Amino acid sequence: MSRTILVTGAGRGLGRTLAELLSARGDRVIAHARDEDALKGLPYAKALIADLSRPESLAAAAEAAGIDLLDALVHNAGIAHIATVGGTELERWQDSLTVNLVAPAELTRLLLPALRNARGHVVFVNSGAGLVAGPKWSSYAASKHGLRALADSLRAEEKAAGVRVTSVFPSHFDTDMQRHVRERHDSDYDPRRATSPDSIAATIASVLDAPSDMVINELRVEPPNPLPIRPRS
C-alpha cells in the first residue's frame, strides 16, 4: 500500500536515491529542499521548500504543504563542519547545531499531528560520529549526539500514540560529505571501502517496511572493511 513519505534533503547524495526508490516502489514521496532547482528530475508527489538554517521559516512551509496524514519523516538532511575545537568558530557551532538538531526538532514538532493521524514513523538519519566522537569531528559529533536525545526522548513521548522512531547510524558511506571528511583529515578515500548509498537507502527503507507490531529503536550500520580516517603518511 502506498504511503506518504517525507524526505528532508531530496536533493542530493542519500536524500536523492531515498526518495528515488521511495517513489519507483509506488510510496507519495514528499521531497524537501532548500529550493526546487534542487529537485529537478526527481520524482515526488508535493514538495517542501525550506531553509533549514531558518527553522522559524519551517512552520510557513510546513503550512504550505498541506500535509494532514504523514507515514513517515525521514531526516536526513545534514551538515559537517570538520575542525578541531580551537579552530570551529562561533558561527559553525550555530550552523550545526541549527541544522543538525534544531530544524530537525522544530520539523518533527509542527508535523506530530499529521504523524499521529497516521500512526507514523520517525527516521532520523544519524552516523558513527552520533555515537563516539574523534578529533576534529566536536559541532558536527555534538549536534548528532543531541540528535540522538532528540530521539530518544520522541520515542519515549509518542509511543503511546502510535508513532515509532528510530536512529539510523550509517557510517563511511559512499558520499560528498565523505570525501570532504577525508579532505579536511588529508585522509586517503577509497569507495569501494565504503557502503553505497542505495544500500544505505534500501536500509532505511527496510526499517521503515518494519512489521507494526515491532520498532527498530536504534540501528548501526557500517561496510565490512572501512578504510580509517587518518592523515596520510
Ligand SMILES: NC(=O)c1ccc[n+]([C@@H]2O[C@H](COP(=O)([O-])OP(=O)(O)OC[C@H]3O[C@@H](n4cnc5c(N)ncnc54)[C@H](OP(=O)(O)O)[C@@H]3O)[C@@H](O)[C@H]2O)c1
Given for the second form:
Amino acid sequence: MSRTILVTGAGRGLGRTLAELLSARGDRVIAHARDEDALKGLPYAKALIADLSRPESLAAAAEAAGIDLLDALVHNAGIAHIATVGGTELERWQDSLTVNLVAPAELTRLLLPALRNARGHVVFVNSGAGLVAGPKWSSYAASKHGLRALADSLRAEEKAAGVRVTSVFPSHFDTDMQRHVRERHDSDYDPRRATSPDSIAATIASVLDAPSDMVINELRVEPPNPLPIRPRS
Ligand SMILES: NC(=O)c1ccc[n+]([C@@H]2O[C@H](COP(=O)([O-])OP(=O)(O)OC[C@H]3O[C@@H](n4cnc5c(N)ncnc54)[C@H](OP(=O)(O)O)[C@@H]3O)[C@@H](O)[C@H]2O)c1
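Switch from the form predicted on its own to the form predicted in complex with the named molecule and give that structure.
Below, the chain from earlier opens the complete complex, with every other chain and molecule after it.
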C-alpha cells in the first residue's frame, strides 16, 4: 500500500537514504530540504522547502506544499554542536534547540490536521544522547531530551485521534554528522563498527509498517560492537 510520507532533511545523510528507500518501494515521498538543489537526483512526489533554523517560515512552506493527508511524518533533520558548556556560545544553544526541537514541534503542529485525517504516524529520530548526556553533549542532548518529551506529550494527546508516535534512539551510524562528532571529541572512528544509514532507514521503515493495532513507542538501536566516543589520550 502506497503511503504519503514526509521526511525532513532528505537531501543527505539518513534522510536521503530513507527517502530513497521509501520512494523505491512505492511510497509518495514529500521531501524536505533547505533548498531544491539538495534534492537533485532524489525521486520524490513533492518538496517542502524550509530552513528549520527559521521555524517562523514553516507555516508558509507547509501551506505552499498543500498537504491535506499525511500518513507519516519523519522528523529526521538535525544538527550536533559538540562543545563543553563553558565553550558553547548562546547562538549555538539557540541553533540546537531551534533546529532539533522547536522546528519539529512547529511542523508537527502545522501538519496535525493532515496526520489526523490519515490516522498517521509521527516518527522522531532521536539519539542515545536523548537518554543520557555526557561531556560536550549539552546543547545536542538537551534538544534531544526535549524531543523525547515532545513525542511523549504528543502520543498522549493524539492517541484518541489515532495518531501514532515513535521515538527512535540510534547510537551512531555512518554519516557526515558522526564524522563531525568524532572530530569534535578528538575520538577514533571506524565506520565498520558503526551502523549503516541503510540499516537505520530499514528500521524506520519497519516501524512505519508495524501492524495498525500496535505502536512502537520507543526503539533503541546500536551497532553490535560499537567503538566508544572517547578522546585519544
Ligand atoms: N549519525 C549519527 O550517528 C546519529 C546518531 C543518533 C542520532 N542521529 C540523528 O539522526 C538524524 C539524521 O542525522 P544524520 O547523521 O543523517 O545527519 P547529517 O548527515 O548531518 O544530515 C543532517 C540533515 O539535516 C538537515 N538540516 C540540518 N540543519 C537544517 C536546517 N537548519 N534546515 C533544514 N535542514 C537542516 C541537513 O540539511 P543540509 O544539507 O541543508 O544541512 C541534512 O539533510 C539527526 O536528527 C541526528 O541527530 C544521528
